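Let's start with one chain on its own, the form predicted alone, as structure tokens.
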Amino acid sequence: MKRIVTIQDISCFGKCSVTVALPIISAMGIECAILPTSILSTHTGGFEGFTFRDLSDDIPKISEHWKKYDLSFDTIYTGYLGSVKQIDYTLDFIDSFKGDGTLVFVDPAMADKGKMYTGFDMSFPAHMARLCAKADIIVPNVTEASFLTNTPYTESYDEAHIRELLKKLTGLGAKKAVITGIAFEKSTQGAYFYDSDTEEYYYYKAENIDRNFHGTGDTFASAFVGAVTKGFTLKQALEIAVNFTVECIKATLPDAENHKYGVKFEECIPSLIEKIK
């Protein structure tokens, strides 16, 4: 059985980060270990007064314990990291656990819609870029791709702009880059990837649903990294992840007002399993 370790926070209520990654990856028939970076009572979008416990100093302790048992992973998957210290510890973890066949997959979750997430300033992307340099595949959204490459953010872009962003992203060190949330027209949205080894581009789009839900980026990334780890090509994995994310959004729409804290991915897991058979 393949094994992924995901390094990101646990939001006890609200569907994002580990509470999305663990069930989706497990449902795909992959063992999923977790290395939590913090614990929050809820995720930070739409909830006030949430509790927060920083687990940064536990990361090296967990790592050292795992070394004693000679644990190995097919994929190291990083998501939201809340500080420069956590990035540094994650870099150390990669140095310790990356083997010849280990895939390093980085979702540089730090910004959206032209703004950094709460708690980050504009010095943070340079530190995240150090982590991206260690990755085999990175999956930023348009805002994150712009900030990582020091490119002015714009909501009005064409295909040439996205391709240039992708090239700049691979210039950070990762051989392959995917930019999510690409919409060249209002009716469709998808993800665009570039493989610097083959100089191949590929854009896959699906129906664009004009509704925002928390955690859709984590839903996409988890399905995508799971599919790649199982041996699907990047094109196939991209299609699986985009279609699954759209299905999850559609499943949530009838109850959208009562379910603002994430998508109902659980209802769509059976179809995901069918997709990867």
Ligand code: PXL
The other form holds:
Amino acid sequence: MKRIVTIQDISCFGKCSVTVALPIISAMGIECAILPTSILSTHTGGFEGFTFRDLSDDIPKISEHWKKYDLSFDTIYTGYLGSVKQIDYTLDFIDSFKGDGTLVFVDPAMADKGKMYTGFDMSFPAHMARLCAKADIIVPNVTEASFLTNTPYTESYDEAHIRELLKKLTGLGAKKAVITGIAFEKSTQGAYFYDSDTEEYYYYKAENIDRNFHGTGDTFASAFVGAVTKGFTLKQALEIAVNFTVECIKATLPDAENHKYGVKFEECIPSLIEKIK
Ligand code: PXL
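Switching forms now, from the form predicted alone to the form predicted together with the ligand, please provide the structure.
The next block holds the full complex; its first chain is the one shown before.
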């Protein structure tokens, strides 16, 4: 059985990060170890007065303990990291645990819709870029891709702009980059992939549902990293993850007013299992 370790926060309510990654990756038949970086009462996207317990100093302690047992991981998957210190500890973790065949997968979760998430300023993307430099695959949204590459964020764009962003992203150091949430027209949305080794681009789109739900980036990233870890090609993995994310959004539409609670991915897990058979 393959084994992933995911390094990100636990948001106790409002499905995202670990509470999305762990069930999705487990359902795909992959062991999922967690390295929680902080515990929040809720995520930071729309809840007032959330608590934040910083677990940064536990990261090296957990890592030291794991080293004693020679633990190894097929994939290291990082998501939301709450501070520069957490990024630095995550870089140390990668140095310690990246073996020959280890895939380093970075979701630079820090911004959306042209804005940094609550709690971050514009000095943060340069630090996240240092983490992206150590990755094999990165999966930013358009805002994150713009901030990581010092490119002015624009709400609308054409294909040439996205390809340029993808080239700049791989210039940070990761060989492969995917930009999520790409819509060139109102009716479709998808993810755009670039492999700098083969200079190949691939865009996979599906139906665009014009509602915003929290945690869709984490839903996509978890299904994508799971499929890649299982050995699907990147194109296949992209299709699996895009289709799964759209299904999760559709399942949540009847409860759209609670968009900040996250998507109802649980109802779509049987379908995800079918997709990877
Ligand atoms: O889904 C990304 C995410 C993860 N963790 C926390 C967040 C967010 C986005 O807002 O606030 C704590």
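Numbering follows the first chain given and starts at 1. Rigid core here is just the name for the largest C-alpha set that superposes within 1.5 Å across the two forms. All of these numbers come straight from a predicted model, not from anything done at the bench.
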_Residue shift check between these two forms, rigid core fit, residue 259 Cα at least 2 Å_ = yes
